[in-house]
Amino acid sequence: MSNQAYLELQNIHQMFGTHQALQDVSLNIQEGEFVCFLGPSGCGKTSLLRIIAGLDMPTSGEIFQAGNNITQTPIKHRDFGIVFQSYALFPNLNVADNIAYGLASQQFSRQEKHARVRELLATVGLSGSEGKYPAQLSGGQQQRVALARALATSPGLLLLDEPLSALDARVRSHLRQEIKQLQEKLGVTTIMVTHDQEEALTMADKIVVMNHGVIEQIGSPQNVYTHPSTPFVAEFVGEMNFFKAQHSGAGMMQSGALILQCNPGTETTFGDDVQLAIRPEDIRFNCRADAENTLEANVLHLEFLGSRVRSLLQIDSHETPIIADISMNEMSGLNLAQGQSIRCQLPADRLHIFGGQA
């Protein structure tokens, strides 16, 4: 069995005039993987998807699909299906004809087309909707039709360009589960562009975090979240509190008047000036006074977020307040109130260290 990636991007650059949209992007995607390109607007993720689809040409670099160089291959000869944010359905065609449109260039009989359309509608949960028109469908149903059309030719690669961003939160949450289950069932290699971190974390096998035309980190959702490799990734995927700090002896960091213990050895690869970071959910309460990295804090604000409460804490000598997330179960025992003083802990094993200061 070959270890060769199904899709290989090698040193992709893209220039628009003097603007560099992509800079030396290289990436391997295995067959059957669900990969999310994640990043803010203008980071290059859509440009990269358009190059893979053949809608744009790279300034330099090469793309291989199933071992074949497709860098200059025309769109009609590429093996992919694509779903856009705007659905892009033909309003004058009914559901069946919209889905069958993708089969127009294939050698299917009328009967085979009808059978394929029925099969796809059953797959996306819209059996019996053949005769309806797009205007008669909800946004979620229209996106299902667009998905069925993209899958009509059984492509080797499925490209999803922000497919859920036009939908309301409840429909978006439901449909992302359905898309992920469908992708696993069909085993189709899938790339989805999104700026929604929750979408990427819940759907992807692998996340490619992009910023300013470069890849900041590639990894599983859990790896990217728990071990961010740059401050940008730490802040963009989830939330993070940052502290400017300097070395203060072996395994110790100083931030203002705070002396914080870090895991031994973690600080040795950085210079004198660093950034310490900790996620809001990693801050602990009800800790012993003699526990490592124990601080006194004042509760500035409390915000109820359903399953958790977000607290804004002012730590002595730290200029910027930090946020801490507390589960409702823990909250019931803490009885926190605005203006209250509380002891909290920044556990050494939950502190991230990044070189340099912002």
Second form
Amino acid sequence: MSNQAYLELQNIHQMFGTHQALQDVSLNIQEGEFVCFLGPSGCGKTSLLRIIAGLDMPTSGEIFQAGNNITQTPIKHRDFGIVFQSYALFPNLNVADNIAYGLASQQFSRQEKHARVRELLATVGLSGSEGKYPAQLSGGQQQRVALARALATSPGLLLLDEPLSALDARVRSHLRQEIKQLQEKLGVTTIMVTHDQEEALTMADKIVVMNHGVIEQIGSPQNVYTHPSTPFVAEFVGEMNFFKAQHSGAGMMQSGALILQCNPGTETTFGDDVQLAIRPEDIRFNCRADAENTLEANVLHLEFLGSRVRSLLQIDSHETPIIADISMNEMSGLNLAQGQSIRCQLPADRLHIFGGQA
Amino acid sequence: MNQSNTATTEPSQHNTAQRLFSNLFGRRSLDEWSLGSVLIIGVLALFICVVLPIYTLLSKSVENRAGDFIALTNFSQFFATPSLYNSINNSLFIALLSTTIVTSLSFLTAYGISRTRIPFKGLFRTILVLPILAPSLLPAISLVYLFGNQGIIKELLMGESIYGPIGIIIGSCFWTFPHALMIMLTALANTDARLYESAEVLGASPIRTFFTVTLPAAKYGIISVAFVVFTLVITDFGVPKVIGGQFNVLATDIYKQVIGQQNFEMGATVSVILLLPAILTFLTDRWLQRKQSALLTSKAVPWTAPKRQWLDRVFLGLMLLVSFIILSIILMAVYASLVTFWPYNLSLSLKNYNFDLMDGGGWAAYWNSIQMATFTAIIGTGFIFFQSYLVAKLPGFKVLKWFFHLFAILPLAVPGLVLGLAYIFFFNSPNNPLNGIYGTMTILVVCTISHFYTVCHLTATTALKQIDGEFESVSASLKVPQIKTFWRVTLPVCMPAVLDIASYLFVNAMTTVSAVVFLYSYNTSLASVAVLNMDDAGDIAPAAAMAVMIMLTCMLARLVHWLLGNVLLKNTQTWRKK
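Given the form predicted on its own above, what does the protein look like in the form predicted in complex with its partner chain?
Below, the chain from earlier opens the complete complex, with every other chain and molecule after it.
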């Protein structure tokens, strides 16, 4: 029993008419974990969150929370707090009344309620705002009040539905850290839905990448970034160059006239069509001529991005140009210019191999 | 062995049963079920008060007096009777002409208010919507005093009689005008300055801009006004009853068939014919609503009218003229009610307000009206708002909600006269268990709420839809019963809409004649019906006095509404301010 996950989803399916919103989703979440559901809009991440909250019903499948089957449990008998994208703060109640809204029904005395509200406001950094109304607060402040309200009843599970998407970029990155710190301090199991990969990478202990109603990959942020298990994940999290290629020998892949050396251990066999992929920042310049996978490339275009330069490279005997990112430090030694030829390397240990066509 | 076997199978059986049970019931918590049952009661109430009476009416139209099915015999008899058949022509003539006049006039005045720089816009607006506070009988009575046989300016008609089409058209235009103006104002309120700027930059003349920008944007509003006015006029019987003379229209035919000749079956037949334009309007309106929403974009920049001296003068002249006509008609009724004995003793007195000396119900009728309007406003607002809330915010119950919405929209397509007759057929039937409410105050309140249900339902629904849809989810996650969130959040936030509904119901309950004229009894006579009956008995001055009383009461109600909305709410709703 001790090894059991806090939240367990088993084979969740959901149909909306003929549209399959979720298809055989299974997932375990440990106590105290911060999990992000990441994916493009319409991938089913919000549907899954609503099922966990009990706002919608799965067509089939089961959900266990702390060992209890809660699939059929009405919302009010479930143990969770939720923050919606719109915050859904009650406009006619002040901050204190909003936060204390869930405390009323649990027989708290007046003093206890006041104390809890004060404590929560201090936690979210809004001390002294008790008497204000939601319309008088900024977006970021409303966000925090919504968070405090969700945490007021000390739920075992905190659900966040795109909580930062309505805020501007600066507030967003600030709140990102705050929510993460708060979650670590309270140790509350948290699920956040987001379409922003940066948010997921910086906040989550575990990322669940979803697309078209199925889970594409579950893993730590590092794992998902460095070892994407499908072309979709590779492209959705971070950026990726793709090559069509064919398995042409042990550890060898042929893409057009190019023969690239790859790390062995993949499940493809001779003649299989594969996709090779490499991240723009993994392409090396300054490499020895005898290193593996070195190529001659022509610089088509350079784009200054502040801390780095993005180059568009035309590789000899290869149709589609690839993107390579060069840090400003490296750039100063390279003296790259448009139209110039340069040698670059696609290191074998950085090449990702995906079987079949994407 | 045996024992352990039973021990393992039993729980699993128990689990299946439990699962089945929870699939059926467990998903909803107890308070969702209790709110759901309130919704069920609501659907049943609308079914009994709207659907069943109309069904009964429809079936009566294909039955003879004995209750046998006779297919369309009633209809062929109707079309074979020249006097009845003529009424169709008359009704169409009146309705079409009134529609043309009111649509153009309301467009021009709405344009004056929203698109010109004339002064006193607020004052003009108040004056132009005044007729909505008076029963439709009031303009008819005024016209008698202005242009009747002893009218003060009857020479203006150059020998024509006001009793007939002229009177009906003027009276109809007067009381339908505010309805048209309000729709037109909404249609013209949506401007987009960017379109006008583009037109100007592209070198379009003001005339061309009007026809290519202004008119297309108001197109749906204009069509909507035309249909609404057409239906209001063709289904109204107050004006033709008072001033129609020998000129028969469909609405007065129903009244005469039922009240005069006790020919209920022919009344039902004419009602069904009268349902047709109303249903057509209803369908057009639904269709337009779908079109209209696509026109508005959130990025529109409001347009401010430029100074156009000659145009502003023309419109100021028009507004003065229309306001003058409306005020004259209202003041004529007030003056007539105060004159001791028209036209022989023009000294002013309150003699005509001694309603107890006349037939028609006396002051008791007035107090009945106040009582009826108050009940309608309180019970109606409570029922309508709470049911709209359940439809908008209670999770699940999809089929039930679909039916509720259908039933709630239906009254819009049913003219009051038809609804009143349908109520007679349904509630006066001896084998109806609800027969006991026939002839009581209850049936008047129920009928009035049903009659004006749709507009209130839509007002409530619009207000509720503007509220964040996640409030209920949040409160459920905080384990707060939904009804508490309704009370603490939803109701306070929607208070302005609730007041609008209450005031709308009160005013309409005070002024309506059409439905209740079939349903009042000796003890429950109403002020608006008393106007009709006193006029019928030749007591025109007291009828005018009662109409004035109704109008004053409605003005008072609007004033209370305004005070509540602007003084009380402003103080309790500081949260609305930034």
